[in-house]
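Next up: just one chain, as structure tokens, the form predicted on its own.
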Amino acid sequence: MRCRRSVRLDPSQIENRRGWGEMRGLPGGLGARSVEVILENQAASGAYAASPTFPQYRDYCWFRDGAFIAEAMSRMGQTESAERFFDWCAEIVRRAPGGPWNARYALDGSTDPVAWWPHRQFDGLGLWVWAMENHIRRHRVASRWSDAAEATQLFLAEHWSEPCHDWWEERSGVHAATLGCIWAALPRDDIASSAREARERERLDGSHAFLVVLGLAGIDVLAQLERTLGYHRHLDDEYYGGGEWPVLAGLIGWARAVNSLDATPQRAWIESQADRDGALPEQTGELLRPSLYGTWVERWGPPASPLLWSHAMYLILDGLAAG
């Protein structure tokens, strides 16, 4: 089954995106602008505000989003920024070394005061350790986070097979992408096998592209994602009408690159979604369920923009393209 293609977002937003072409003459282009956006929205604590202009996100940092952002900043040589995020994660873990920990916290590291139901997410816990370990290998720096990383790994070793919420905070269960994120921090054969089994039994999901990046899924899965979902999260998506995500375009491109395939189309598509100020949104483009878009706008306003995770995925992909 192919995803349904329908209307795009309103024309004024599309026109704003075309304006990015006027900025491409700036040194560094969208890559430099993405670094600026991330640095501008990193709190004194080291946390990255998920989206500074979106009320539902602006006061919070997710372990998951932040780990990908730190990975991108580390790759860009922004070592201080990445390490400040790892400091933020480690401090949260040290306050409760046996866990559990929430998926997101306030920017100052305090517990989220909102009664928000999908707090139980294990993907971000694995990802912060993965990004931190990548950073140490990449820049050959001494670790000041080993105790917190070990506490996180011990928790995951005990709880990895338990249900939690997925990347999109929609379903509770044992999810392939979550298991992949845990495996990235705790590379055990039983976790890898469970991730593959979960992917085979669950619905096709854009997060499966990260399994391809990690080597837990093959090029056949990548082809199915591109053919069936494109840059959509899943065929059941109703959030803001089910748009296309720059995050997923970045993951698809990353998965293509690690398989020696051309990722230029994904990079170019993300660039085409930037507005006049070089801000990348959470979602954009063609909608699976356009009739629901207005309902979400009435509820929360326009889709989040900029989304720091989107900028992070562009930086990773841009770096891969540059070799």
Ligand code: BGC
Contents of the next structure:
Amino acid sequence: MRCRRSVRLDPSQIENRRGWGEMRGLPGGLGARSVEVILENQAASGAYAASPTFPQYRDYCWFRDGAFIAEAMSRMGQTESAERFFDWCAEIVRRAPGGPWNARYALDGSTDPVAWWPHRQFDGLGLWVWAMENHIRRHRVASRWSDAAEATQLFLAEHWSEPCHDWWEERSGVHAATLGCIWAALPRDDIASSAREARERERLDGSHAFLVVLGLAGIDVLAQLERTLGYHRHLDDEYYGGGEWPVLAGLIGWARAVNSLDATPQRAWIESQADRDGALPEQTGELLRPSLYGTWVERWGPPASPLLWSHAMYLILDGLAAG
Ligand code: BGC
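Okay, that is the form predicted on its own; can I get the form predicted together with the named molecule now?
Below is the whole assembly, all chains and molecules, this chain first.
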């Protein structure tokens, strides 16, 4: 059974919550719930808790997850929420302006006390700057983050070609999606061509859909992802038996939309994975290795739900699919 959170809601929200069963699948329903889930789980510092109920994630905010969440909130007109996240990022960068920075920090911005192997991840550094620059262009606001963005870009300009952990925190190397995220903040030709080369060289991975979104890979790659992986991360996935990720359905839909293809099937699939409270999990659906699922549940409990990154991808896709 999935974990449920008890939150204090005002009467109008209780009305919405009761109506959720009927709202499900209707335009706007899961979108409104997604904004609510994200706002409920944004700390005073601006950090977004990756998943409020999952013990391994609830005390942390990742640059990667957070940047996609802020991108979604900015698109939804939730400007204050997005800006508070950029404040959180900028604060962390300013504390050590020369870097390096970790992949995730505690919600109050302090350094993770847990010795955790995949702290070196550069994609999230590029992504926060990308989301912040998108936000400034979209809403024409003055930047209060330029100094921190420049410090991040300087670090990336120096270290972009070095190995770090991938999006899934499993392997160290020079990864295509990571290079794409760096390029999004530092659009240099050498970084773009390295991202393309890395993509050709490495194992097919769901994160490649973001390269299609960025225009660093074409619809041939998108077709290959849809045919071979669907919404799975990669064919070797063992985490919770290797389920299907709403985040990846969102990315595939986004990649389809930027290529003028219909993204409504991806949106409908994500909607069908929401529970009765409108919570979207980290992973769900068909497992690549069903025999491994129980081992993870024994270790850490059921898969994370709600996962704020899943809600963010739904919001982005919902906005695109609605045209
Ligand atoms: C995923 C990361 C993600 C983190 C928090 C991990 O299991 O591999 O990509 O940033 O969870 O959501």
